[in-house]
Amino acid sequence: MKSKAIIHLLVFHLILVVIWEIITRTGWVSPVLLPSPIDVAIYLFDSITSGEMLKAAWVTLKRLLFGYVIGIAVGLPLGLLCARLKCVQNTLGVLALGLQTLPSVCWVPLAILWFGQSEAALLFVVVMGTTWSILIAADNGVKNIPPLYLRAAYTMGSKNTHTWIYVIMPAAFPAIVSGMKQGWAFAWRSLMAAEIYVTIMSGFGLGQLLHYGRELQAMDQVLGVMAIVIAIGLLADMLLFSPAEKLLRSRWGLDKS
């Protein structure tokens, strides 16, 4: 990120903290509903210098990447089977418009239900959270390449498997990033919401510190909790999915410059 976002988003974000601010010392809000930013951060400076939220956080994250790399091991294949073949795109690909569609918390009574209050409930509603969004963009990516691709490299002598790991996977590429992108953000939501209603003894994660903030009431905790979320979602763009979009646009010739 170019320093001159840096500093508009730094300056964008210290506003929105003095009107934050400025809201809660005029009493306008309860300070039961919505704490001031001090008392969140002192929360968060307290949860981090304890090691309770950066344990939770590492929680968190160890359940979301194994169940979003599994999203996309179950994902992509199925992805490019339904762009391959007419009779999987009229049956799991018509079944992955629908449960794409289905919110996230929806998989949360049935994980429940099939697994118990384990660690195994939790990685089934990622997964569902994830593997749609995945297989749809590899889907729509394969689609969506110029005929004229195609045409040449048919002239030129590719063939079957040779043009899809040339010609098709290359130029579908951009697309099924954006689709993991998509997927990374649906998994966050799908993994908050199984920890908010599952209950592990062995490990506490975010979604856990979130619901016992509600339970207690303490709303430094709630807010602090997602800000925590928002503070990783925001690192893993920029140090992932932003550097390998510039990169992709670099090479395929999309940059203005």
Given for the second form:
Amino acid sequence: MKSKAIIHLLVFHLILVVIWEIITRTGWVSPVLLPSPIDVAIYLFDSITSGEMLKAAWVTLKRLLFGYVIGIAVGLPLGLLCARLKCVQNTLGVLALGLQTLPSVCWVPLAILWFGQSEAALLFVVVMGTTWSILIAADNGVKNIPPLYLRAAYTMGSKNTHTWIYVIMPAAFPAIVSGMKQGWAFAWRSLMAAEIYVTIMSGFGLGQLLHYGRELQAMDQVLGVMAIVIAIGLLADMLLFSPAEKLLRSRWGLDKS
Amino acid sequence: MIPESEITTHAAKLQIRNVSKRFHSSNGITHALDNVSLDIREGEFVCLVGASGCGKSTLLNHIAGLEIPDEGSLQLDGVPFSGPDRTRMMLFQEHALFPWLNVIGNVLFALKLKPNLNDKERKEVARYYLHLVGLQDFANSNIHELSGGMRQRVALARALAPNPRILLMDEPFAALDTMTREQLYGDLQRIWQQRKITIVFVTHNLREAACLGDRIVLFRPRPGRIFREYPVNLPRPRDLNDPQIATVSGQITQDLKTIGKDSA
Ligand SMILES: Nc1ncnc2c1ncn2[C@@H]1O[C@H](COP(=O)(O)OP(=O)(O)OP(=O)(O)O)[C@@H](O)[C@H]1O
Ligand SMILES: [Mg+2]
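Now show me the form predicted together with the partner chain, since the one above was the form predicted on its own.
Let us now look at the entire complex, which starts with that chain.
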């Protein structure tokens, strides 16, 4: 980002915070409904220094990563299989298309019934939120490879496994990256929803922290947790997906994202 | 050192015997090739011309092994073949370079599938061919950073690198501007004379055909058949603007018009 863009960004957000502070300071909105940014900052400072926030964030991140990795490990190979085999396409492919449209919070009641108030229930919801979109992205990515690439590869002596590893996978890479990004977003959303609904003993995550903030009418806590959730989302984008997208832009010359 | 066997080749003789190919599609059966026979000498430069849809690309795909004929056979030096092989390389109308590899990575793609070379030799061979097409300074460029003409040159280097005995070219320069194209005619004739490789070249441009070919084969459509052949006995290197070339292409234009009237 250019320094001018950074200045614009900072000024914009500073203005928003100042307006927010003015609204609460002048008493237009009661602090019970909307705490001032300073209160939120104080809460964040306290909860971070006491370790409460970091512990909750760590619990949530562990669940997220675990579910996400399982989602990829299941969705990616199934997606490739879908693209390859007509019979898988006509069965699993269609099912995936349907399940992908289902917001994964809808799984929560069943998850609780099947797994109780447990880590497994949360994991199940995250996996359901991730797998299908990655499966579909991988399937589409492979199907949309220009046939010309394959023909060129065949004439150069590539076949079977070699074609898969050195032609089909890299050719589908842009689509797979965007599928993984979408899968990450779905996993993140479904986990937050699940944590708010499922209170469990084995660990206290960000969603649960937010839930208790609401129970206690502590809106500074709710807003503080929201800020942390946003920060984790942005950080993941920067660490996980920006490098891949940068590679795509410089090598492929794509200007996506 | 580059192994000598990687940069010299024995041009191959190609025999196409009674090849027929039908395609079944939504609007019925297309007779893309009907009993086509053609003999191509080793080291010959043959141009295929004809109206759109008369089966030129289909024939090229058969030679490349990307299509299997319904009837008839294809032979390389008297040995029948089917399926693709590095002895017959194809240059497509669009460059077909892999965007996930850089320039030298693309040229290395086929070389990496050759078992008798080590990595150092592969790199040297790739550089040799990049030099041949004048792109030695762009080895590490990304494909999207190159101009259309440069991309076709990389594609040419990539097709030459596995040291094929036959080079198939399907309207490779159609998308380029006149200047770049004329430059590439020069390059191609130079490389062909150096290597004495057998070339089958498809084009819509009759002057291009007359400028490049030892022989021009005119096809007629529906069903795809050979209409007539024209030897071109002009000294090389040839210049596109030579009036003798215009004479040859003029004659073929006449015949193309007759075919058009016949089938109308
Ligand atoms: N895979 C295919 N499926 C169905 N029909 C095909 C297929 N490939 C080619 N054809 C048909 O076969 C005929 C010959 O096609 P071909 O591509 O060989 O023509 P061409 O001479 O190369 O034409 P052009 O000069 O336009 O490239 C056309 O009528 C085309 O529609
Ligand atoms: Mg064609």
